[in-house]
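What follows is one chain in C-alpha cells, specifically the form predicted on its own.
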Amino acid sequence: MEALKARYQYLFQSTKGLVLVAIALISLETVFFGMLSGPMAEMGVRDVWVRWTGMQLDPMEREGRIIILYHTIALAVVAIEVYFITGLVKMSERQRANINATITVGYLTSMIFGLWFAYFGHNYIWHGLFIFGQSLVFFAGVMLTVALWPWRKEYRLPPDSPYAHTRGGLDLERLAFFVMAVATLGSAVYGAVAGANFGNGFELFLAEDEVREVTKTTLQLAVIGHLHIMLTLIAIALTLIIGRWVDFKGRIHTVAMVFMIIGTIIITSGVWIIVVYRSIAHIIINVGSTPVLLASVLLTIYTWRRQVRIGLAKKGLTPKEAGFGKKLAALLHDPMPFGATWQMMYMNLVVTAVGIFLAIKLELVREWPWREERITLTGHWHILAGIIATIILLYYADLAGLKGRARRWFGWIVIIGSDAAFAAVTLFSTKRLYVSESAQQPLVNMTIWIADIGLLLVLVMLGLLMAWRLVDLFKGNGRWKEELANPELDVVGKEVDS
C-alpha cells in the first residue's frame, strides 16, 4: 500500500510525474485517434479501427468532434506548461499545489469526458462535464495569475541580480510570465464567448473552411482570433520557459524581456480587437510579432553560446583556444538545450516565412483551388503546433534524465525526424508554386513518405521514451523515487554525461 500511494504522490503531486501523466495522456490521444487519419483509412485500418471501439461517427458532426478532440490536446499542453511554471517561478508551496492539482483535475476532467461525449454517443452530461473541466483549467489560470503577481516585495530583485530587473528591483522575467498569463485568460474568454453562442444560431466551423468567406460574422472571427492568440501564448509562454531552463540572464535577458512584454501586449491587443477593426488588427499583430520573435532570437544566440562554452570546458578548452570546427562540435554536444532553441529558428523557415509569403501574395494564392489554401493554413497550424510539441520534448527528456548515447540519440532522431517532415509538409502544402497539378504526384508521394518517416521516428523514440518511465515505475528504488525526493527542476547542462 505504501508502495502505490508513494507512486501516486509521484504521479499527482510532483511536477515530473505530472508532466509525464500528461504526455502518456496526449501519447495515447494521438494514437487512438490517429487511426481515423487519412493514411490509415487509405489502409482499411480506419473501418476496422471504428467497429472494433464502437466509436459513432456522423458525418455532420465531423467538425463538433474535430474542435473537442484539439481542445483536449490543448488543455492537456497548458497543463504541462503550468507544471512548468510552477516548478521554474518561485511562489508558495501552498499556490503550487493548488494550482497543480486544479488544473490536473480540469484538463483530465474535459479529456475524459469530452472525448467520450465526441466519439461515443451524445450524453449531454459528459458535454457538461466537458465544460466543467474546462471551468476548472481556466480557474487554475486565475489562480497562477495571482501566484505570479510581479509586484510583490519578497519577489523583488537585488540590484546586482544578473537577471532582468528594473532599477526598483521589479523581476522583468516573472513579469512576462504575469502578462502571458493575464493575456492567455483573456483569450480564453475571447474563445468561449463564441463557444456559448453555438446551437443560438451560430453553426459550428473549421477556421480552414471560412477563409475565402467575403464577410465573416464577429463570431466567426472571434473563433478565429481565439484559434490565432492561443497557439501564440503557448509558443510564448514555453519560450519563457526553455528560458529558465537554460538559465537566461544577462544584458541580453534584460532586452528580451522587454521585448517579450510588449511583443505580448501589442500581439494580444490586435487579435482582441480584430471583431471590431478587422482591417487593422492584422498590422498591429504583426508589429507585435516582431519584438517576440526578436526575443526568441536573443535566447537562442545566449543558449548557443552558453552550450559552445560548457562544451569546450568539458574538453578543458575556452573559446579563445578552440577554432570553427571546435566551437561547432562543443555546440552540438548535447542536442536537447540546442535542438530546443533550433527549433525556433526553424519554425521561422516552414511557419513564419510561409505565412509572411501567402500574406505578400494573397492574390497569387486566391488564384489556386480552394483546396491548396485549405491544405497550406491547415499545414501552418499544424508545424506550429508540433514544433511546439517537439520543444516540450526535448526538454522532458532532459528532465527525465536522458544521458550518454541514449540522449544524443534520442534528441538527434527527433529534431532530424521532425525537421524532415515539417519540411516535407511545407513543400505538400505549397506545391502549388513550383508544380502543376497534372504534373505533383511525383512530388506529392516524395513528401508524404518523408513526412510519414520522420513523424514515425519521432513517434518511436516518443513511446521508447514513455516505455523507460513506465519500466522505471515498477522498480522499488527507480528514478522516480529520487525525482519524488528532489522535486526541483534543474538548469540544464550542470551535470550532463554527454
Given for the second form:
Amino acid sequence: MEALKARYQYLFQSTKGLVLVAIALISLETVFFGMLSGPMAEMGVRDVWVRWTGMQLDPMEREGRIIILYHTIALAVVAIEVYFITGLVKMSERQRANINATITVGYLTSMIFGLWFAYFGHNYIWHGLFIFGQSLVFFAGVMLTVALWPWRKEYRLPPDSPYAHTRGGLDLERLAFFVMAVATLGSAVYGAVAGANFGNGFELFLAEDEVREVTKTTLQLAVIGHLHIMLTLIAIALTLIIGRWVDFKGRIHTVAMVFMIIGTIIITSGVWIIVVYRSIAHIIINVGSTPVLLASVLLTIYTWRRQVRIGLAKKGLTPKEAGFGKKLAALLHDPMPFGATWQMMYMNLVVTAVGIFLAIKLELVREWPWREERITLTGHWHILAGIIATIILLYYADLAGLKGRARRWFGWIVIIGSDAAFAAVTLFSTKRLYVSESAQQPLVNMTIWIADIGLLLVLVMLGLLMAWRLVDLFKGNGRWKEELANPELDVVGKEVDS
Amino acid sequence: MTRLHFHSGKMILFGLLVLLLVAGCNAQPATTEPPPVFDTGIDPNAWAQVPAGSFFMGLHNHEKTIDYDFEMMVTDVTNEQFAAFLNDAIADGSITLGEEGVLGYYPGDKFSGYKHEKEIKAGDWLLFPVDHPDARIQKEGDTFVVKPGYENHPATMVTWFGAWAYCRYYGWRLPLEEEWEKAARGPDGRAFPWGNDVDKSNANYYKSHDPFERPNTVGDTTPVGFYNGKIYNGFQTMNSPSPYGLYDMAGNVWQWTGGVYEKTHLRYLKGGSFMDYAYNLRSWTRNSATPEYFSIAVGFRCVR
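Would you mind giving the form predicted in complex with its partner chain, to go alongside the form predicted on its own above?
Next comes the full complex, this chain leading.
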C-alpha cells in the first residue's frame, strides 16, 4: 500500500510525474486515434480498428469528433505547460498544489469523458463532464494567473539581478508569464462563449472548411480567432518555459521579455477584435507576431551561445581558444537544448515562411480548388502543433534524466525525424506549386513515406522513453523516487555553466 | 569517447538519409496503358425525376424546400457525350476553337469588387483545353475523339464555363447546390446517396482499390454508373444510387453546380472525387474553384 501511495504521489503530485502522466496519455491517445487517419484508412487498418474497439463513427459527426479530439490533446498540452510553470516560477506550495490538482482533474475528466462521448456513444452526462473538465482547467488557469501576479513584493528582483526587471524590480519574465496567462483565459472564454452562444453549442465546423466563406459569421470569426490565438499562446508559454530551462538572463533577456510582453498583448488584442474590426485585425496580429518571433530568436541566440560555451568548457576550452569547427561541435554536443531552439527557428521555415508566401500569393492559391487550399492550411497547423510537441518532448527527456549516448540518439532522432517529416508535409501540402494532379503521385508517395518514417521514428523514441519510465516505476528505488524527493526542474547544463 | 559520439551521430544521420532515399525510390513512372473496359449497363442518356418537397441541407441538416419538380441526369456527362457536343457546337458556330482551347461566350457576372473577388466579364471563356495531356478527349484533325476505353467515363478537364455551355446548348442548365444536394440525399438527411456508411464497393474515392487504380498514379475515373451491384473482374460493387436513382453522386468526379453568388467569382462543386478520402464524399461537402478551373477530377451533370 505504501508503495502504491508513493507512486501515486510521484505521478499525481510531483511536477515530473504529472508531466509524465500527461505525455503518456497524449501518446496513447495519438496512437489509438491515429489508427483512423489517412494512411491507416488506405491500408485498411482503420476498418479493423473501428470494429475491434467498437467505435461509433457516424459520418454526420466527424467534425464534432475531431473538435473534441483536438481539445482533449490541447488541454493535456496546456496542463503540461502549467505543470512546468508551477514548477519553474516562484509561488507558494499551496498555490502550486491547488493549481496542479485542479488542472489534472480537469484535463483527465475532459479527456476520458470527451473521447467517450465522441467515439463510443452519446450520453450527455459524458458531454457535460467534458465541459466540466474544461471548466476546471479554466479555473486552474484563474488560480495560476493569481499566483503569477507579478507586483507582489516577494517576487520583486534585486537591482543586480541578471534576469529581466524594471528599475522598480518588477520581474519582467514573470510579467510575461502573467500576460500570457491572462491572454489565454480571455481567449478560452472568447471561443467558449462564441461556441455556446452563437452556435448553440451544436453547429460545429472546422475552421479550414470555412476559409472561403465570402462573409463569415460572428461564430466563424470567433472560432477561427480562438484556435489561432490558443495555439499561439501555447507556443509563447513554451518559449518562456524553455527560457527558464536554459537560464535565459542578461540584457538580451530583458529585450526578449519586453518583446514577448508587448507582442503577446498586441497579437491577442488583434485576435479579440477580429469579430468587429476584421479589416485591421490581421495587420495588428502581424505587428504583434514580429516582436514575439524576435523574442524567440533572441532566446535561440542566447541558448546557442550558451551551448557553445558549455560544450567548449567540457573540453577545457574557452570560446576564444576555439575555431568554428570546435564551436559548431560544441553547439551540437547536446541535442536537447539545441534541438528545442532549433525547432523554433525551423518553424519559421516550414510554418511562418510558407504562411507568408501563401498570404502574398493568395490570388494564386484561390485559383486552386478549395480542397488544395485546405490541405495547405491543415498541413500548416499540424506542423506547428508537431513542432510544439517535439520541443516539449526534448525538454521532458532532459528532465527525465536521459544521459550519454541514449540522450544523443533520442535527441537527434527526434530532431532529424520530425524535421524530415515536417519538410515532407510542407512539400506535400504545397504540391500544387510544383506538380500537376496527374503527375503528383510520385511526389505524394515520396513525401508521405518520408513524413511517415520521420514521425514513426519520433513515436518510437517517445515509446521507448515511456517504456523506460514505466519500467522505472516498478523499481523500488527508481528514478521516480529521486524525482519525488528532488522536485526542482533543473536548468540544463548548470553544472558546467555556473 | 569523443570519436564514438561523433560516430554515433554520423550513423544516425546516414541511416536516416538511407531511409529517405529508399522512400524516394518508391517513385515509378505513371502508366499510359488504356483502362479496362466495362459496360455498366447504366444509360448516360437517362434522366431521373426529383420531386418537389423538403429535404435536409448541409452538415447541420437545415431543412429546406424546393417547391418544383426537376429532372437530373442519372449519370455525369460522359466523354462520349461531351465530345459529341464539341463537334456539333463547333460545327454550328455556337462555340469556337481558339489557340488555348475551345471557347464559348459567357455573359459575365455581376461584379461587386469585394475582397478577393475577381471580375468575370462578358466574353469568350475557355470551355475545354485542347491537346492537354490529361484530357481524355483529343482533337484528331477537325474532330474531337475520345481516348479508347474512356468513352463511358465522366467528361473531365471541363471548366465551369464548359459545363454551363454544354447544358445550355441542349436547353438544360447546371443544378443549383440545393438541387444537387436534394438529388443526392433524398428527404431523409443521409450522409451518402445510399445511406450513412461508405466502403470501397460504394464509390470511387482515393485508394478505394477499384480496377482502374494503378500503382503510383493518383487514381482514375470509373465508368459512369459503375457502382451498381455488378462484379467487374472480381471487383464486387454495391448498387449505390441516390434515393432518386442517380449514380455517382458521391465520388468519381466533383460536379460543377450552377449557382452564381454575390461578392465572389467562385463556383461550387459537390460529391468528392477519386482523388479524395471518403469523408469528402459526404453529400454536403462543398468544394470551390474559379470558373476557369479544369481538372482530371472534375465533371458535371445537368438538370432540366
